[in-house]
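The data below hold one chain only, encoded as C-alpha cells and taken in the form predicted on its own.
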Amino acid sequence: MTVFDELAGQRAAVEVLQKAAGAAAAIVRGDQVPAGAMTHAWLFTGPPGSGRSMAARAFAAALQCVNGGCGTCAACHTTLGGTHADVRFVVPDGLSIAVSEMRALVLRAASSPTQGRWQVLLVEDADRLTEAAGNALLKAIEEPPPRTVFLLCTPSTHPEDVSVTIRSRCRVVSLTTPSAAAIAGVLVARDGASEADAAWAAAAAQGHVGRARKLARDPASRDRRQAVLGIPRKLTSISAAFDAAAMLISSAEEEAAASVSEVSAKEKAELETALGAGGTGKGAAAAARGTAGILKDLERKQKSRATRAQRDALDRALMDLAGLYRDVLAFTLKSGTAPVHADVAEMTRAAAAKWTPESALRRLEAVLACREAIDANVKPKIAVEAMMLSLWQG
C-alpha cells in the first residue's frame, strides 16, 4: 500500500509523481539525478472531483517519506493528516486567497526543513488567488529557496484559472475524470462500501470522487439528491417554478450551514478564550472593547466561508439536475448510453416520451447556463429562478 493508492484512475499521473519522489530522495542523499527528474514547482490540474488536492497531498507525503510514500510511517500520516511541521496547506475558506496570507506562507516556506526532508507549500484551489497573491507566489517560484517545493492545484491551465507566468514555471500534472469503475473500487477498498452501493454512488457522482464518497455513506446527501431529481415533476406553473427555486436555494443553505457551523463555533470559542473572554477586573471591559475588531474579522472570514460552501452545495445540486436532463436527452435520441441516474430511469424515460430532443437539450443548457452565471458572480437566487422558468417553459 502507498499514499497513491486512493487516487482513482490516475495511473499515468501516479507514475510521474513516483518517479519524481524517487529523484527527490536521491537529491536529499546527495546523489546525481537526471535534469528535469525533479522540480521545485508543480501544477496539478483536472476537472472537479478528479482528485487534484488528493494527488498533491500524496506527493507531499512521498517527498517527506524515506520510502517514497509508504503510507504507514509517521511522515506519511502527518502529511496526509495536515499536521506535518514542514508541509503548509493553503485551503481557502472563502472566495479568494488574500495577498497577506500568501506572503506570510511564502516567508515561512523559505525556511529550512525542521523535521522533514523538504519544505512544502501546497495551495489548493490556486485559481482563487487574487492578482496580488498570485504575484507574491510567483516571486517565490521564480527565486525558489533550497529544499522548498510548491504544489498548486487548479481546474485547468487556462489564464483565468492560473496566470501564464506561474504555469510556465511549473511542471504540469494533468488528471482526468476517473471512470465509475475506478471510483467504485476506491469506495470499496477505502470506505468499506458494498459493491452495489459503490457502483451506484460512483455512477451518480458523475466522476467526482468526493461526491461519490458522500453519497455512499451519508443518508442526508442521498435525500438531498432525491429532492433535486424530483424537481422536473414539480414545474407545473410559474409559481411552482419559483417555489422550486426557493427550495433549491434553501437546501443549499442548510447543507452549507451544517458543514461549517461546527468549525465556525469552535473558532469563535477558541478566539474568545484566547482574548480573555469572561475575565473580570479593571482591565476586562477595556480589553473586551479592544477585541471587537478581531472578532469582526473572524465573522467576515466565516461569512465568506459560508458563501463558498453554499455555492459548492448549489453546484452539486445543479450537476445532479444536469445529469438528469442529460439522461432524458440520451433516451430521446435512443443513444443506448448508460444513464447517470439509473435509479430514476423510469422517470427520465417518461419525460423522454413527452419531450423532443431539442426541448431536452434546451433544459440541459439552462442548467449549465445557471452554473456559469453563478460562477460569474450573479446572485444565486436570481440565476436559479431564471433557470427554473426556462425549465418550466421548456
Contents of the next structure:
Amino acid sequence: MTVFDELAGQRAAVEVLQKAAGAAAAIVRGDQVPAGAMTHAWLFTGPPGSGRSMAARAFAAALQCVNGGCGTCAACHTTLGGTHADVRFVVPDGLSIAVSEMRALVLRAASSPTQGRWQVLLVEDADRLTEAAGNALLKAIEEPPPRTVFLLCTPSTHPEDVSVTIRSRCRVVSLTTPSAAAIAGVLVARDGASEADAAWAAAAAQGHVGRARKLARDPASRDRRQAVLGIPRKLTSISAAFDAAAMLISSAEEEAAASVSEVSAKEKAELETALGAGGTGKGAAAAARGTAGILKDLERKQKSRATRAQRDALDRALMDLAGLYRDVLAFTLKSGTAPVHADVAEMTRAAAAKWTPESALRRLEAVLACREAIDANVKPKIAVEAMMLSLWQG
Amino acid sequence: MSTTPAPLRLILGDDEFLSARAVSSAIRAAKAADPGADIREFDAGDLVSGALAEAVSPSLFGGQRLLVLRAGQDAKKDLITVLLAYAKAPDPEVSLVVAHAGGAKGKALSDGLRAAGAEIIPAAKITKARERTAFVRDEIRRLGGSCSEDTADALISAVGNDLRELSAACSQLVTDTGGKITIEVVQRYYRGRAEVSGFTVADAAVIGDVPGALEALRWALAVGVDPVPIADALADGVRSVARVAGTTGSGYQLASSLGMPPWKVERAQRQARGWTPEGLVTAMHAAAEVNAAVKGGAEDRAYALERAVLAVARARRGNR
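Okay, that is the form predicted on its own; can I get the form predicted in complex with the partner chain now?
Below, the chain from earlier opens the complete complex, with every other chain and molecule after it.
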C-alpha cells in the first residue's frame, strides 16, 4: 500500500511523483541526484474533482515519509491528516487568499524543516490567490530555500488564474478526469461501497471523486440530487419555473448553511470566549470593550465562506442538471455512450423521444450559460430563473 | 385669553421635523397669547428632578409659563416619577410640552402622560406614499391653498421625500401663486425628479412605457443611483409580473403562496396585462444579461441598462 493508492486513474502522474519522491529521499540522504530529478515548485492541474489536492497531499506525505510514502508511518498519517509540523496547508475557505495570509506563510516556509526532511507549503486552489498574494508567493518561489517545496493546485479549466510568472517556475503535474471504473474501484476499495452503488455513484459524479464518495455515503446529497433531477418534469408553466428556481436556490442555501453554520457558530463562540465574553466581576466590561471589530472581522470571513459554499452547492446542482440534458442529447442522437444518470435513464429516454436534438442542446447550453453567469457574479437567483425559463421554453 | 392651551401636551413620534415644528408652534402660540410669557426649554436627558420641581412651581409674580421638554425618551427614572406626579395635578398657569420619540425607550413617560390626559400631537415618521400625499395636501390647506392629489404626487416626485423640503416647497408655492396649485404650477417651479430608484425604472419598463422608463433611468443615473440595484430592480419587476401572470385571485389570497406582499401582488397583476409567456422569457433573459453587464461585463453600464429597459419594454408588446 502507498499513499498514492487513492488517486483514481492517474497512473502517469503517480509515476512522475514517485520518481521525484525517490530523488528527494536521495537528496535527504546526501546522495548526488541528476539535476531536475526533484523540483522545488509543483503545479497540480486537472479538472475539478480529479484529486489535485489529494495528489499534492500524497506527494507531501511521500516527501516526509522515510519509506517514500508507505501510508502507514507516523509521517504519512500526520501529513495526510494535516497535522505534520513541516507541512503547511493553505485551504482557502473564503473567496480569495489574502496577501497578509500569504506573507505569513511564506515567512514560515523559509525556515528549515524541523524533522530534517522537507518544508512543504501546499496551496489548494492557487487560482484564488489575489494578485498581491501571488506576488508574495512568487518571491519565495524565485529564490527558494534549499529544503522547501511549494505545491500549488489549480483547476485546469482556468490555468490563466495563476500568474504566468509563477507557472513558469513550476513543474506541472496534469491530472486527467478519472474514468468511472477507476472511481468505482476506489469507492469499493477504500469506502467499502457495494459494487452496484459504487458504479452508480461514479457515473453520476461525472469524474469528480469527492462527489462520487459523497453520493455513495451521504443520503442527504442523494436526496438533493434526486430533487434536482426531478426539476425538468416540474417545469409546466412560467410560475412553476420560478418555483423550481426558488427551490434550487433555497436547497443550495440550506446545504451551504448545514456545512458551515456549525463551524461558524463554534468559531464565534471560541473567539468570544478568548475575548472574555461572559466574564463577570470587576474589569469584565472594560476587557470586552473594543472587541466588536474583531468579531466583525470574523463574521466577514464567515460570510465569504458561506457565499462560497452556496455557490459550490449550486454549481453541483447545475452539473447534475447538465448531466441530465447531456443524457437526453445522447439518446436523441442515439450515440450509445453510457448515461451519466443511469438511475433515471427511463425519464431521459422518454424526454429524448419527445425533443429534437436541437432543443436538448439548447437546454444543455442554458444550464452551462447559467454557470458562466454565476461565475460572472450575476445574482444566482436571477441567473437560475433565466435558466429555468429557457428550460421551460426549450 | 380666549383659548387656553391644554396644560399637558405630548408630541409623540420620531420625525425630527414634525416634532420640532410642533414645539415651535406651541412656543409661538404662547408668545402670541402673552408676550411676556415665561418660556423655558430643557433636554430631558440633562434635567434633574429638582430643577423640574423648581420650573413647575408657581411663580411669585404670576403670569403664564411654557415648559418645553425635548427628547423625553431620555428622561431618567426619577425625573419621570416627578413628571408623572406633576401631571396628576398640573398647575393651570404652567403649560408643559413634552416631545417624545415614541418607541420602547422611556415608554413609562409617554404612557403616563397619555393616562394623565395629555393632548397627543402625532409626529411619527411618514413612511407610506399615501400619507406623504396627505401631508402635502394638509400643508397647502393649512397655508390657505388647495391642490389635488395628483398635484401633490407630482410635487413629491419633484422635490423628494424629505418633509422639511416638502413643507418649504409648499409654502413657497402658496406664497408665489396665491393658493391655487395645479400640476402646471408644480412643473413650472420644479423640473426634474429628486428621488428615482431602480423600482421606478422597472415599474415603467414592465408596463411598456418606454419614454417613462428611459427618463426615469436617466434621472436615476444622474442623481447617482448605482446601476447594480437598478438591474436588480429590473429583474425583480419582471419576476413579479411573471409570477402573477396566469394566476387569478386577490392579492391576499396569492400573497402567501407567491411569497410576496399583497400590495406587490396586486400591482404586478395590473402590470401583467399585455404580457405573453414568450415575452416574459425574453424579458427575464434581458434582465439576467444586464445583471452581468453592470457587474463588469459591459464597457458602458448606462448603455447596457438602456438596452435592457428597451428589451423588457419591447418584449411586452411582443414585437420582438
